[in-house]
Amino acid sequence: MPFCAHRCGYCDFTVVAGKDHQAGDFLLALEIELASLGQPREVQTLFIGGGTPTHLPVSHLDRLLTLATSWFPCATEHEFSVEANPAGLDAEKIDVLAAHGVNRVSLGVQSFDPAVLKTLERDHDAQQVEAAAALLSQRIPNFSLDLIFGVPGQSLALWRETLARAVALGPMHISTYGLTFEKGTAFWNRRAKGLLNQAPDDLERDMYAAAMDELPQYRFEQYELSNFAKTGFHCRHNETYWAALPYYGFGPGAARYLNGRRETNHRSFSTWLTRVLSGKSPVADVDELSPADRARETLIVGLRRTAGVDCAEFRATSGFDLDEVAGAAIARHCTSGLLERTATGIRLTREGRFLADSVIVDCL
């Protein structure tokens, strides 16, 4: 769901701002695209991301949720997540979410500090975060908070305060992301012109370490590189990705992965909309993965999980042994201390989590 009040300078997602008048056309196109399923498909997890799904007015939000659940009825023990922004998330919208079976909300907090929020170009303040969390606690208590570290001007002490304030709101899940400068974003251009300075690597490392050290003290288990949760509250939807299992995807920029075939829709909202409304396919890219490529992908996404990759499960899923796929890289990183062998498989060490990207790329 691509609509947002505005595009933040660091955002690289499929987002449109100032086009709320096209929400009706979006919902019509989404209905057409979903109809390509032919018949409803029961799912274990359903996730509506953005953009900001809750930016829609109540009537459009209700229609979006009706469409989603009509084509993807949820199994009894389901997880239904919706992303939300603290600004504009009121009791009426939360009631609509709950009425449609939404039982998990991911709240884009990023920070509580006015200066950091200004740098990130966020449109909310700490009071709105606290108000949204209080409302969710009453209606949808399984909520997650997204936080960003490594923001220019953000100190380690301020980051630790951010973690403490987040915990105090009572979430079941916390995600911590290092700020990235993606090509094509306003932040990328500002950095190139010297108008924005990236945080030093050592500081970012210390901030990530602080999250890994401090959140477990409040019973938040780190189960993936960027994600911490109370027992029983892992994000089941994202775990589908990290297990390299199949999933559907609809809307501009959405990806789906079925039977080893990955399809990605056009990222341009206007292109996606025009193509769907004119009866054309919204797909921009198709990637048919060979069995070996599927095995490598299973390995690299599995390494994101702190539990790592189980040898027996990997072979059952991919048809390959781990050492067939990346034996040399695994041995090298076990020697360097970035990977370790467990009783059942391999996983990143604590030190390896700081350098996960380089380990994962090497395994390709």
The other form holds:
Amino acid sequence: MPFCAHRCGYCDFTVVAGKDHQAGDFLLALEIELASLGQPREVQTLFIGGGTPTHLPVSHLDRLLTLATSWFPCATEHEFSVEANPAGLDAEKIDVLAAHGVNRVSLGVQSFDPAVLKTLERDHDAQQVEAAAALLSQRIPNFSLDLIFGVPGQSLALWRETLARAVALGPMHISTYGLTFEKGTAFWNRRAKGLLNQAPDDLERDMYAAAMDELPQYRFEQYELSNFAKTGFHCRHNETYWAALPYYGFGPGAARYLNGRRETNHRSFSTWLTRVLSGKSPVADVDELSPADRARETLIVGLRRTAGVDCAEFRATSGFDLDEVAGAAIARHCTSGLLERTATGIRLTREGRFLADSVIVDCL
Amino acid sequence: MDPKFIRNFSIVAHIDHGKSTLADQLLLKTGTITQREFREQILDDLDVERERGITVKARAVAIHHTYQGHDYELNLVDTPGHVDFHYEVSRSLAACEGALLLVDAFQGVQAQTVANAYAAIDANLVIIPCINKIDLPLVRTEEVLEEMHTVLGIQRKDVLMVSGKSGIGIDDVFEALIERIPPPAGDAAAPLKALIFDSKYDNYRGVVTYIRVRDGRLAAGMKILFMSGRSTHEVLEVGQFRPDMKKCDELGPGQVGYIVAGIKDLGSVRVGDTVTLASRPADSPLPGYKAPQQMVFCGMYPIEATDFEKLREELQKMSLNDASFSFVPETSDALGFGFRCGFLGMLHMEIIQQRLEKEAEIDLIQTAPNVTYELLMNDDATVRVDNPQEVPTTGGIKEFREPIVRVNFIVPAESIGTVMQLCEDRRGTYKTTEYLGMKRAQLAYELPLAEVIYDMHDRLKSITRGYGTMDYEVIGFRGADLVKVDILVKGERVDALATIMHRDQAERRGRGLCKRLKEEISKHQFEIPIQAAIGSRIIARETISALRKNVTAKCYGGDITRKRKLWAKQREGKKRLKQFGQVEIPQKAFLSVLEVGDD
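The form predicted in complex with its partner chain, contrasted with the form predicted alone above:
Everything in the complex follows now, all chains and molecules, and the chain you saw is the first one.
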């Protein structure tokens, strides 16, 4: 769902702002793309993200959710997540979500501090976050808050306060993301011109460490590099990705992993729309790896989980033994102190979480 | 062929003054090649030559031309056009009686014009001066004539006006070749004496030896002797280049052609050697033979130790085609097993490297090139050192000598000051200045080769806005206050980063080197001190701080492919790193020595 009220300077997702009048076309094309399934498929988890799904007016939101659940009827014990922004998330919309069986909401909070929110070009304030969280607590209490650290001008103290305020809102799940300068974004260009200073990596490390140290004190356990949750409230949908299990994907920029093949739709909304409406495939990129490369990919996404990679599970998913695909790198990083062996597999150490990419690169 | 109707000549010029185009035009005009076969610079058939527009290997081609009713055989012996190949040039010229000296109608006399003209004069050749590219819109013919007179003593009445590109004046060139160049002297009845001026390796025939016959006759079936190489061979075929190899019955006095004698090893065919008959050898060889002298050396190491043998095979293949390239196995604590390779000069080195990269699929670490040094030890023994690591740290050296070159610059008059400053900064000794008219001057300096080879040419070009040219020749070794500067990475000496420099420059360059290495080596999990040292004395230090955070924030369904490709790319980059202790050093770091110049 690509529509947003506006595009924030750091965002590199498939997002369109100021094109709300095309929402009808979007739903029409999505319906066509979904029809390629032939028949409804039962799924364990469903995730609608974007963009800002809740930016759609109620009638369109209702149609979107109807579409999704008619093609993907949920199994019992399912997880159905929708992303939302604090601005504009009112009781009426939450009612629509709940009515369609949405049982998890991921709220794009990022910060409570006016200066940080301004730098990030967010269109909400702390009061709106608190109001949205209060509404969710009543109707969909399994909600998650996204937070960003390493924002230019953000101090460690401010970040600690952000964590504390987030916890106080009573979410079941918190994601903390180090600000990333993605190529092609306004932030990337401003950094290149020296108009925006990236936080020093020492500070970023301290901020990340603060999340790792403080959230568990409130019973949010870190279960992935950027994700913390209360017991039983991991995002099951996202865990599918890190376990390298198959998933569908629909909409502009959507990705799917089916039969060992990764496909990504055109990231441009208008290209996706034109292609789908004219009966062409919206797929832009197909990535089919050799079994060994696929196994390595399975390993590197798996390492993002705090639990790490289980030998037996890895063999079952990939058909390889861990040491067969990355024995040398594993041995090296067990020595360097970034990896450790557990009773049944391997995982990043605490230090390894700060330098995960160094390990991942060596495992490829 | 009666020598009366033979003329042997060469074309000499500064780079880009149109030598190859004129050669092509001569071939085209005489029907040696057809318009259909005509391609730009047919004589340069190495890729590297085409890419860089310069001739590296000598070539020969026999042209037939009818003049005043007689058929003349004109042998064009093309010469290498770069300072690295002075000796090869001198041997090619020794195969001729005359030379066309080309000067660009706009650029005028340049450093290599002078160097090549003197080489031709030294070889007692008749010089036919030509101003080329006279059809260019912008020419300064009058001034160029003046320069030729001032610098080379050339009379303006002797100068031909030509254009290799459009063919203007080509008939005058043929006439001058025949009328001005004397026919070769030689005695067909005397014992065979033929000069080897080049060779190449052919996969089917083995070594093809390029020769110029002085005395005697040469034909298939004869048993020949290489007088310096002391090897004998049976001639399987003789022939001429027209321009492809064409068999003939025999080669007599004055003629230029090739021998195929089933020789497998290019090393046994030495440029400058004399071919004679085993059964009836000449009394003495032709004068001027010298063994190839490698002046520039660098280490080449496979990144994967298992590629060592493969690298040896590839180097062997290279030396099969180029006898002036040498390699011997060496070991480095930092880089493992590899080879020390010797080259005539930097261009020669680049050519070999490019070919290795193109033809061999081996990831290589190459160390910074260094010149060869001569050590006079306390016991008066002289030792050649091709690798900074071989310099003893414990002393015992009476004199540390480095190769010295005489450099001739031709520069715009207003740049004289800056060029002199450049030479002073590089430990040059001023020799002479000579004005070529009002606007340009010729400067001569003696400089250490080490100060010249890396970037002198680039610096000259930049301070003269492209107008300065230079040429140099090794004149010998000279003692200097040289020291070996070691580099320590995380407390350990990295032998492959050791360099030799003058003591006065050591601190400044040591500091620069540490800085460069700090930029080249990426952050690790730990702090990495980088130090420069003379013996045990540390002269500079930098520290690479530890990597504190390196983690991708988001890796969800839509990110996986993109992120994996990004990581895979980083992984690919890491393959060109050499693990040294706990530190990974990139290939580029080993070359950073070169980039620490005058700043």
